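The chain below stands alone, shown as C-alpha cells; this is the form predicted alone.
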Amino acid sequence: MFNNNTDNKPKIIIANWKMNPDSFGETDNLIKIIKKGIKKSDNLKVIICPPAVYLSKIKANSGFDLGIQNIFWEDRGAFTGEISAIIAKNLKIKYTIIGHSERRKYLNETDEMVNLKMQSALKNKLSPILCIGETLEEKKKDVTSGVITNQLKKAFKGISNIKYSISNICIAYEPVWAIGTSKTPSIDEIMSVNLLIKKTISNLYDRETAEKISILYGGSVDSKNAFDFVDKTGMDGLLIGGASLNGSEFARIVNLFE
C-alpha cells in the first residue's frame, strides 16, 4: 500500500491565471492583495503562473515562485509565438504547466507533444506541472482509470532519469468536466485517482519516485472545498484556476494550509 500521509511534504498551492488579467495594473493589484492576505508558512509553497508577458515584472516584485503556463519542446529556432524551456529558465522561472486540458482541447495538443515538452522541461531543469484528467464522456463510459494511466505512460515515455528533482515534479489531476463548472468529483474518486497515479508511477519507475512526486487536485476549487480536497484525499496540494484571480479568495485558500 502507498502512504497517503504526505505531512512530510510541503503543501503546494498553484495559481493558474490563464489568459488573465488584462493589464500590468490589474496584475500588480492582484499580487498586492495576495501578498497582503497570505500568512507565511515553512510547510507551504505558493506558485503563481501568470501570462508570460507578466513574468519578469512579477518576478521582480512579488517574491513568489513562478511558473510559465506552457513551453515549446525545442530549445530554439523558427517557432513563432513559442517560448522555450531555456528562455523560461533564463528568466529564473522554476515551473512550467504542461498538458493543460484547455491546450489539449483548443490547440489540439497531443500526448506526444506533452511528452516532448516533459523531456525539454526536465532536460533544462524546469519542474513540470503535468496536467491529466478525463472528459465527461470518458467519465460516463467509466474509463477514467484507463485514461489516466495512458496519459501518464505517454507523458513519461522515454524519460529514464527524473531523480535529479523528483520532489519538484507535480502531477495535477484535473478532471476536464470539473474545470470551471462548479462540479467536482467525490472525495473517494479523488483518493482513488491519487492512488492510481502513485501505482502507475511506481510501475514506470519505482515506489520511492511515486511517493516523492507531488500530486495535486484541480477543478472548481474554492475556499469552501479546498481543505477537504487535500486533507481527506492524501493530495499534496491544489492547482487553482478561477479562484486564483480573486486575490482575497486565493489567500483564504492558501491560509487553510498554513
Ligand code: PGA
Contents of the next structure:
Amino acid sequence: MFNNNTDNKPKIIIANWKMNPDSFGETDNLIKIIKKGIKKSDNLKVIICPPAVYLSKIKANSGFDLGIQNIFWEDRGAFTGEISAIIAKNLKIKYTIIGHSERRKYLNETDEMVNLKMQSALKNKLSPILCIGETLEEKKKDVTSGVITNQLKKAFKGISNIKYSISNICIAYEPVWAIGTSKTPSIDEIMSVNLLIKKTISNLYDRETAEKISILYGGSVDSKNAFDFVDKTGMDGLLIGGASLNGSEFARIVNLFE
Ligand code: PGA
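Shown: the form predicted alone; wanted: the form predicted together with ligand PGA:
Next comes the full complex, this chain leading.
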C-alpha cells in the first residue's frame, strides 16, 4: 500500500493563467492582489504560470516561483514561435507545464511530443508539470485507468533516470471534462487516480520515486472544493485555471493550506 499521508511534502498550488490577462498592467495588478492576499506558509509552494511574454517582468517583481506553460523539445534552432527549455531555464524559470489537454486538443500535441518535451525539460533541469486525464467519451466508456496508465507510460518512455529531479516532478490529473466546466470528479474517483498514478510510476521506476513525485488535481477548482480535493484524496496540491485569474479567490484557495 502507498502512504497516503503526504504531510511531509509541501503542498503545491499552481496558477495556470492560460492566454490571460490581456496586458502587463493587468498582470501586474493580479500579482499584487495575490501577494497581498496570501498569508505566509512554510510548507507551501505557490507557482504562477503566466503567458511566456510576461515571465521576465513578473520574475523581477514578484518573488513567486514561475512556470512556463509550454516548451519545445529542441534546445535551439529554426523553430519559429517556439521556446526551449534552455531559454526558460536561463530566465530562471523553474517549472514547465507539459501536455496540457488544451494543447493536446487545439494543437494536436501527441503523447510522443509530450515525451520529447519531458526529456528536454529533465535534461535542462526544468521541473515538468505533466498533465494527464481522460476525455468525457473515455470516462463514459469506463477506460479512465487505461488512458491514464498509457499517458504516463508514453510520457516517461525512454526516461531512464529521473532520480536527480524526482522531488520536483509534478503530475497533474486533469480530467478533460472537468476543465472550465464546473463539473468535478468525486473524492473517491480522484483518490483512486492518485493511487493509480503512484502504482504506475512505481512499476516504471520504483516505490520511492512514486512517493516523492507530487501528484496534483486540476479541473474546476475553487475555494469551496479546493481543500477536500487535497485533504480527502491524498493529492499533493492543485493546478488551477479560471479561479487563479481572480486574485482574491486564488489567495483564498492558497490560504486554505496554511
Ligand atoms: P480550470 O482549468 O481550473 O479553469 O478548470 C484548470 C486547467 O486547465 O489547468
